[in-house]
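As structure tokens, one chain now follows by itself in the form predicted alone.
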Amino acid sequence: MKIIINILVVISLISVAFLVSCTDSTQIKQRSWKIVWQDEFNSIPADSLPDATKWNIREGGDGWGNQEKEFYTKRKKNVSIDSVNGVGCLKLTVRAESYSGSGWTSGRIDSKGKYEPQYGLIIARIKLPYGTGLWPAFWMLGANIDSKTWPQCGEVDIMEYKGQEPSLIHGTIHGPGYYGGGGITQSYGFIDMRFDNDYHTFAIVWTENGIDFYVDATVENGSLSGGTLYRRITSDDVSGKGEWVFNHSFYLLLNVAVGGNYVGLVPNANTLLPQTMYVDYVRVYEEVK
């Protein structure tokens, strides 16, 4: 009975995501896009660190405000550029090992101080890891975080994923009055596929008054096409909860956490490690007016 109940919960979430997609997709404004920043992760020799002009590699194991259990390192065994089947990619790898007081190591990079967009189409093509206790994410934080602490700075989770739920991803925004478990969020799921079996794209279209969340969309000839718009969040959705804090620059982040408040579990005997999040590219587009 418990298994049946869990399946019904997942199907319910999937149905909501599909319903939002069908409702909102007819309202998509057709825009033209030009690429303004990208990392294809193939311009540096294999087994190198990410491009230091674009990314910071973070290090530490203080929980990162989420009670995470990993220690992020700058070692190539956790963060590296490599080639998989002839395609360059970023690899963020979780390993089970004793390191600086933690039982796991992983990788985390961000573009703080190096690239901080305001508005646009932001997209990454990613193959996710799998396993209980893993928490990979593609996300953004307000670039003013040093003067406006979280959640006042704002946070956009373009894609979050619980490793024990390989068919389900989540898109969320956090700000003052709607943060942590109270963030404005939507789940999107597959019935017969998993996000760890192949690459998928995760994207947002971010404007002054709203953020649209997409799965498996692509940009072709300057237009966003295909895929599914599974949630549109506007400034009206924040009204009554708090302040809309998404009208300034943000920086990009990619990481794989272990444990933490969101995922709720740590790896167990069924979590096969090491596990890697593969990132084919990250691209940012501006609208052509």
Contents of the next structure:
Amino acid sequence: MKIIINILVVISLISVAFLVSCTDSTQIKQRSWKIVWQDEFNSIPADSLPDATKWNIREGGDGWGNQEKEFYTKRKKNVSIDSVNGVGCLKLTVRAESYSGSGWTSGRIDSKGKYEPQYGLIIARIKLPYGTGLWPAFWMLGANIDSKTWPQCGEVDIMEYKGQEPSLIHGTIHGPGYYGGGGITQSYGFIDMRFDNDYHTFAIVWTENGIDFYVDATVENGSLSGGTLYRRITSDDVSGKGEWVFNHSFYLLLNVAVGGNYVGLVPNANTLLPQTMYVDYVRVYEEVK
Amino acid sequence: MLLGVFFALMLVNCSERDLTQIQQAANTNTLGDVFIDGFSSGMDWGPFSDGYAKATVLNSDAEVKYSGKASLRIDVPNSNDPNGSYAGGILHVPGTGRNLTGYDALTFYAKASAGASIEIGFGLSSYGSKYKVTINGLKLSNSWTKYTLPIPNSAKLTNEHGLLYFAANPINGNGYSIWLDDVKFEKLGTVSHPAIKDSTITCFGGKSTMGNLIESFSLPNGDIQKMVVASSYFNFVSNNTAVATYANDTINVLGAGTAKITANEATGGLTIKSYGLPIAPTANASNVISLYSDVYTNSTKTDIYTIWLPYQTTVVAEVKSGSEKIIHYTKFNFVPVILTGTLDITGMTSLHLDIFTTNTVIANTKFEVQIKDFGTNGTEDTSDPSSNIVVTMASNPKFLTSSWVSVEVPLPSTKAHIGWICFKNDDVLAANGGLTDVFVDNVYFHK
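Write the structure block of the form predicted together with its partner chain for the protein whose form predicted alone appears above.
Let's see the whole complex now, leading with the same chain.
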């Protein structure tokens, strides 16, 4: 994500609310969901590239607007579909290697021009990597990014994570008046667990007025259940700061960055590479009205 | 460098196992505290009894502390302190040990008045070191820092007596102080990705103990903690029991091939590459005069280490594969086996030897065996080579890469004064590689 770096980044980690539930359950209306798009990453044969009808595989190492240190490649060493312990998944792998002026390679895919939803329940099941200096993310950018540029196009970070803080994830929105260190953000984490030991789900419920951020919820029989709603962001949260820019279509992104302004550190002697982000599925549901 | 650990008391291993089985049903002593504001319940201090550890190094410090009422201060002595030249010992629980199965790490806060590097760990006590975990060279700073030692497999710690041990030396002869506080076993839930450092053993066979292992864990702050841990924590299994088995901390390598010894409790493991032992000799001992074998009594005249200067390049060593000893020749051109004062092998019909090489055996690779009988006056006459026997081992089908080959060498017509045998590489082929690295075993005359 593009963060303009003349703002001192003071992430709201210090004021993290562990296990905070910020709405009471009577306000959550029960919705019914039907699946409209998915990638289960179950390609056959094994060790293949992601479905080109759904995803673009990005390449490059110019820092991506955040002074990131990785070079994304289209090689299967960095981006592949495979079966791992019986789970068909997308593997985005960070490797320590000299490549085109960079010290690390990694993978980044997005659905730009291929799938660009507006509203819905968007969920991915992911097992995160670990180690200082890694910055995996499941996020969205406004589909109008080429005409509106960032942050006007809007950005939703469904899940971001810093490798040296394996018990914490962050959900954030960026828009005009509230971007970079000023993004509207919420951290969620465990005191006695880590996200890199197992698969967890990360989801948003996105409507015209707001975005709800979830961890470990799943859709069973058309209903979203379990897990924690850890933050509701509405258009009210941006009034006085800027414009609510989440009423157009967005595309999905998955990547693991290395270093950069957000994670604040680069891999060190304690970062055991290669490291992989495993994505079991990405699913998008529409509300049944 | 830090001194070793010595104990006055030792407990026999099988007795501890019996005690564990009895305790397992009943051990409700699950207290995880070691030192919070004072010694935890049932705990004692025992300095090491090697004659060098100073006994009186511990003090409670009510002023310098991380939290609560007091910290534990260790006053490392000067190296010329008449009462002891280093600080080392254990905080232990005599009698019923602690049931630590509900915890996953030992944690503590520490700081020091000098830039100290100490040895610290747990699982060591007068009952033994079966579940010992050690950090060598833990660096302390002058501000309170939390340290975490994950437990490799807490299910094993049903009755642990050794809660903390340490050894700290003076720095350039000068003593200093270390403070510890909030020392306790915790259930963090956030120590993860246990990994044993992979290692490979190349051998021929036999039994050996697993020994200690290097294990690393990922800590919740992104750090990797490396520790030396006892192999008893792990329920190791072999993936190829025809090659190697594992039981009671012992690896038994049975045959040629590759086996990987791994455990559920961590990734990584030990790879065993075994070439297999030579076939055990079956000849009746009364029909044998043995020079080098683990099966027969060897002649006391055998000397495998004489070097024939100035042209011998061969270096002679012995390797132990389990309990089997094998001669290893490297930089092999030729090498004697001297029979000091000559050996009488009258009645024997053949010299047996087993040879093994990892060198590529090309066509016509030769391994020569010479046997010299000195004749009736019993001394060597170098001008008369007629008593030498030269045997050429052709490469195919008998001589192979990475496979033991048994060879029978005919004997000289006179046998009463055998002075030496000699193994020799082929001159012509040595220039093109030939054999450079050969193992030899089971060298014996027989009838």
